[in-house]
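First, one chain by itself: the form predicted alone, in structure tokens.
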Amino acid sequence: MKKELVERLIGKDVKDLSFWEEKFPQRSAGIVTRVAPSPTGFMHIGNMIAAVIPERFAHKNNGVFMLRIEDTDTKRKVDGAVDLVISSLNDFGIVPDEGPVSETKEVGNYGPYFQSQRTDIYKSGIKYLLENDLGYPCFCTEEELDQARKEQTALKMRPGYYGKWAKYRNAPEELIEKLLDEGKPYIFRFRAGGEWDKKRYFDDVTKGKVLMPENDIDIVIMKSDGLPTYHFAHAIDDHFMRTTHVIRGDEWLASLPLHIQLFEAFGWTPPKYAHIAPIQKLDDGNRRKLSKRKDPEANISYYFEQGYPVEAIKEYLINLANSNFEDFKKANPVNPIENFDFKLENLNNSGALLDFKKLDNISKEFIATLSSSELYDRLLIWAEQYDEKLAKKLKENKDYIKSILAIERDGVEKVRKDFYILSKINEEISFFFNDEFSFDKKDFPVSEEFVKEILNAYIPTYNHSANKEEWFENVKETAAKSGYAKNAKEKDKDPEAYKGTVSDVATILRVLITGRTQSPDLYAIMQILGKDETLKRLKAGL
């Protein structure tokens, strides 16, 4: 196209992109990725994947790792969307080297971070394309489009612009020129180089080699509105960010024949690529994909709001994405994630299956690695953004309920495991409250006759002084003067001698002193009740 006319389409002072080539140099670092998420809503568990895999890729090869916000969808953009991915990050202790650290602030020097803020650069990529024929101006109407579509539809053909259908691909610029005199409102589209009935291999570092079609559409690159499409921007972006791994949900394997051919359109050599497959769930025993609109647990504030601690729901989704992490954290139950050797190659290629389970297994092990004092304050964290009756109790009963918290956790070898998370916490220790107490006679593993029978042989003999080992051999000297086995087996020998066992006996005071038939440690609740307290709730079984 001549230079006269592509000033006309994109104007006068727009830069070659030797200008931008020089402005951006080459890094020194050998690794270099991204997260690019689209400021739209809530932050999708597979936006976290998708920058955590990166983040760990790049710091563990000594990499950059940059944050990129696509917002050229201006329709689809959320207020507050930006500070929401930032803040997410942050809280996942994610922090880029290089992008916006608010709305209106970024770090490094191969920005703007903001597509929206790049147009500069993309018409310089627009004009570049016009001037070798790679590219042109495109004036078709929705209606003429959507007619495309009905005749390629009722012609059982692949929807889309090329072929017959690209009506502007070969316009002549005297055409082009008196529609521009006309006023004619144009985008622009890739001039495609591929043919569909031709397949290639494409490299991906997840799934090796993929043979797929040609592309042979030409894309829109740039619209009206003279913001470009992901396609072309994301092109453009990760050449002069120098991004050397593009790592992304594949959802998007589909384009990385076009992604390819834009790259060697402009002569660059592209990233390489690796599609990571979307977290699924179970759904009426079938696997589907996890969706935004039906899952609450697809919005990563899902896991805050439940009160996952951050350390489990990160080392989860490493778990979810390298397929060997798993072993890693056996061999090495202490050592912290960011030793892990991240690869690319053993991402998870099939789909990992949301597995609550395991989620709940990871942050158990974790909260307890917690001391009561540590707990207390991320409980206070979390019950002042999620359950403000909760933080008031915490406030007004803070010595009291570490004391609750360090049972069975500070000072111990074999650490409790009942805490999960945080929003379970309070009904887990609620039975220390005398407004929140109470218990069923049914959970009672004897009659009330032998119940009664045990709390007049045992109140009397209760001393709160006592320490443990002596507390629980008088609990078994009651049980044994009451007609109690020791253990199972003496009661297994001769059934008919005994009205139970000592577990029986201890059950019975675990019931009256906390309401349930399991519980932490029984001697440090009494003590932490107090002797008046905890003799008031053995009484009540009377």
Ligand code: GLU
The other form holds:
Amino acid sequence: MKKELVERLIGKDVKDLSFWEEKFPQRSAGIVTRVAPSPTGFMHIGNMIAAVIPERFAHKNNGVFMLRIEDTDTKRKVDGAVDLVISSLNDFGIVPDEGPVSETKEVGNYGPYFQSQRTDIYKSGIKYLLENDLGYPCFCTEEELDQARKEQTALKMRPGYYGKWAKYRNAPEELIEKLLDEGKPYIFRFRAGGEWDKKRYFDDVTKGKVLMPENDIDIVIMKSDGLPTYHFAHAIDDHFMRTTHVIRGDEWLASLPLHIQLFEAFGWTPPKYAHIAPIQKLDDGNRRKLSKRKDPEANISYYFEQGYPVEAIKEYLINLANSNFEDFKKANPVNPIENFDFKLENLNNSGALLDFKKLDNISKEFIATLSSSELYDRLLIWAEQYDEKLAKKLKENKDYIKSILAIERDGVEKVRKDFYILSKINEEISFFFNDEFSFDKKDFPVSEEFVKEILNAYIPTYNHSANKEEWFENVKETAAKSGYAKNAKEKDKDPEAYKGTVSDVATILRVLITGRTQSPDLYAIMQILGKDETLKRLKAGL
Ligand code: GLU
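In place of the form predicted alone, the structure of the form predicted in complex with glutamic acid is requested.
Following is the full complex, with the preceding chain placed first.
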């Protein structure tokens, strides 16, 4: 296309691409990755995986990890959405080396990192394509495009702007000038070089070679509002940001032939691409993609509301993305995630299944590494955001609750592993609060008459100053004296001779003290409740 017409279409002061080549020099880092979310006001679990993987991959290889905000879809813009992206990444300990740190501030020399602020660079790209007849203006109206789509559907043809449907593909320059004179609005399209019936292998780091048809659709590259489309913008951005690896959702795999074409049109070496399969869930026995609309667990905030510690969620996401992580974890239980050698080749490429049992287990293991003070602090931070009443209770009973959380935790070798989400802890410890405590006689393993009898024998012997061994000795002795067998084996030998076993007696005490048939260390619980409360609860069984 002649220079004057190019200038008329895209403007006079548009810089040549060489300007940007110089401004954004090649980097010395061998690996450069990015996460490029669109600020929609929603952080999908898939967005988080698409952030964790490039971050780990870059940082494990002394590379650079960037955040780029893809905000060219003005209709979808939501207030506070950029802050949500930044704070969610922060919560996950994902710290980009370059990119926005707030809605208005960014760091790094390859910016701006908001696509909406990169128009000058995109215009240079358009200029290059126009000059080299690799792009052209399209004056089609919505109605014309609709009409073409209808005809294609009627003819059972692929929809799209290609072949004879690409009305302005070969428009003579005089026609373009005439339409410009008439003030007709236009957009820019890419002149696709491919043939649909030809297939080619495209490289994906995770999936290997993928056979796909070449692209023959002249896609829109710049819209009438002057903003680029994703396809075009990502090619320009990833080239000038010097991205070496584009790690993104599977939904873009089908566009890879087009994207490679764009890079080829500019004469640039494309980055390596790795596409991540979407997370799936089991629904009535069938696997399906997590739905943003239907599944609350698609939203990352769901996990925070439930009170999964962020470390556990992160570990779980890495697990989902890369099943080798499980072996690493088994071999290195205390080794931090940061030491895991993240390989894109090992990414799960068939769509991992969301598995709450696994997440719960990871979370249990993680909570077990926390001291009572650390757990208390986390619980308070969580409660301040999600459960005001609990926050108040935690503050008013700080030392008491810390001592409760310390049971089978501080200074023990085998830490309890029953807590897996912070939102359930309040319920787990409720029996320590008199107004929340109750018990059910149905839980007694023996008749009420027997309960009364054993309590009459046990209560007078209860010594609150006894140590744990002495305390348990006394339970056993009292049980034996009252006709309870040492264990099930002894009882089975002569069932008639016993009322029950020592363990039944322990259950009676547990039900009276905690209202449950299972609990952590009963001795520790009685010590925390104190002598008076313990005796009061025991006497309630009489
Ligand atoms: N904005 C695109 C998305 O959110 C980014 C895809 C990419 O990482 O290139 O899907």
